[in-house]
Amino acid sequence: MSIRKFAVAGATGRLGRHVVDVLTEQGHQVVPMSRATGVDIITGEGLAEALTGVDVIIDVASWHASDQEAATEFFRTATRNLHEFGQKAGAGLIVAVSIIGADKATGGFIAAQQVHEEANLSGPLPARILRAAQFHEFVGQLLDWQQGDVAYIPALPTQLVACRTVAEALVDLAVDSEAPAQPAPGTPIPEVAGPRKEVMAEAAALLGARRGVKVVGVDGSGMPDAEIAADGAFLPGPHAKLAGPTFQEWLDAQP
């Protein structure tokens, strides 16, 4: 495996930290890009300098809230800047993370990923997309949002996956010299998910027990696309890569 130079957008985030770790462990040069490192992919501040000499850009930057309009604008602007500045810097590829079921979503944050994917695949640089299931780490965020002793969590099917597992799959896709630069028409977009189907409320109850929070499962009414989620729209397809740990195994390994 040849050593190359990678830039990671969103490098200090929940997923980005793991991507930086995996690349570093493999001996690659890594340029971490986030506002904390002086790079703003929305305004473009510091972006040209950061991308100098970079071979591949890995984009795991994300919007911090669920509002569809704001998330859509974030992904549209960030992707345009990464492509334009990346092309000028001589980068040869962008690899971006998306969400399983993004193509089926009709509202909310997941629907905003449609714009993210389309902007990447229509940009000037070759792009590869990896769709991931919801992260193990997302369960804690759901509890945090409710800020109380009782949390009402949708009892919807999911196939939770560890951020570290997603990072490994992203890096595999980024370094694969045999993979096509762009997906061929009709070819499924690669997916990565956890090893088994779970229920979000049940996973949250496991974490809630540790935090002293009672979790009550609800039907998801009022959530974007709750009905299609209940039918499995956001579960991995038959071509997905499935990899552990399970949520329980991951939780047991936490300090």
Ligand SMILES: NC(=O)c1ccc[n+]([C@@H]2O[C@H](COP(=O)([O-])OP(=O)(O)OC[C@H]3O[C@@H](n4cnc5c(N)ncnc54)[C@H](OP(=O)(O)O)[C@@H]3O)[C@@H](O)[C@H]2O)c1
Given for the second form:
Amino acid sequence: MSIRKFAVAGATGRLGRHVVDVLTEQGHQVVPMSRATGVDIITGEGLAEALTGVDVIIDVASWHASDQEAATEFFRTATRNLHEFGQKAGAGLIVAVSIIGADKATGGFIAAQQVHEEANLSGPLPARILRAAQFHEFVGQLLDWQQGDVAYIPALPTQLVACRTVAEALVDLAVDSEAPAQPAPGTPIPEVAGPRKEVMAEAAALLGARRGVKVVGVDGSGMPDAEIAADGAFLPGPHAKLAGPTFQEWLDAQP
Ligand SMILES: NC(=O)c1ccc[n+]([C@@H]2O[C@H](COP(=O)([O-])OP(=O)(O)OC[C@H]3O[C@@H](n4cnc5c(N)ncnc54)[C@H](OP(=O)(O)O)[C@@H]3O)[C@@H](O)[C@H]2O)c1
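Given the form predicted alone above, produce the structure of the same protein in the form predicted together with the named molecule.
Expanding to the full complex; the earlier chain stays at the top.
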């Protein structure tokens, strides 16, 4: 494999730090981009300098809250800037992460990913998208959002996947010189998910037990798209790549 120069937008995030690790382990040059490294993909500060000589941009940046409108605006602006600055810098490809079910969501953060996907596929740079299932690391975030020692978590199906596994799949997609343009006629957007279906509240209860938090499973009503989520709208399709560790294995390996 030829060594190439990658810029990672969102390099300090839950997923981004694993993308940086995988690229570095494979011997690629990596430019980490986040506000913490002096690059703002919304205002454009530091972006032109960071993208100098970069071949491929991997976009795993995110808005920090679940509000659909604000997240949509974030993805629209960030994607436009990454494409425009990337084109000027001579980059040849953007690879962006989205969420499984983004095409089915009607509201909330997951629906904001539709704009992220559309903006990427509108160019000007060629773009590849990988839809990922909810992360093992997201379960802790759900507990963090709740107060006290009881957490109310939706008992909805999910096929949790480790951020490291998603990072490996993203890098595979980024370095694959044979990958077809997306969306290739008649082929779905690639997906990556964990090895088995889980129930979010049950996974949260395993983590809660470690943290001294009691988890109560709830039906998810009040949450955007709870009904279609209960019917499996956010589970991987038959073409998805499934890979471990399971949530339990991942949890056992945490310090
Ligand atoms: N959570 C899940 O279960 C899940 C599942 C599938 C897909 N995804 C998607 O995966 C992606 C990454 O999620 P994550 O949980 O890893 O996100 P995260 O931990 O919140 O990280 C977000 C990253 O974006 C950076 N960032 C935010 N605003 C920025 C700006 N203006 N300029 C430059 N960098 C900026 C942050 O760094 P600074 O704060 O330093 O700027 C950070 O590095 C998102 O698109 C998310 O929707 C998530």
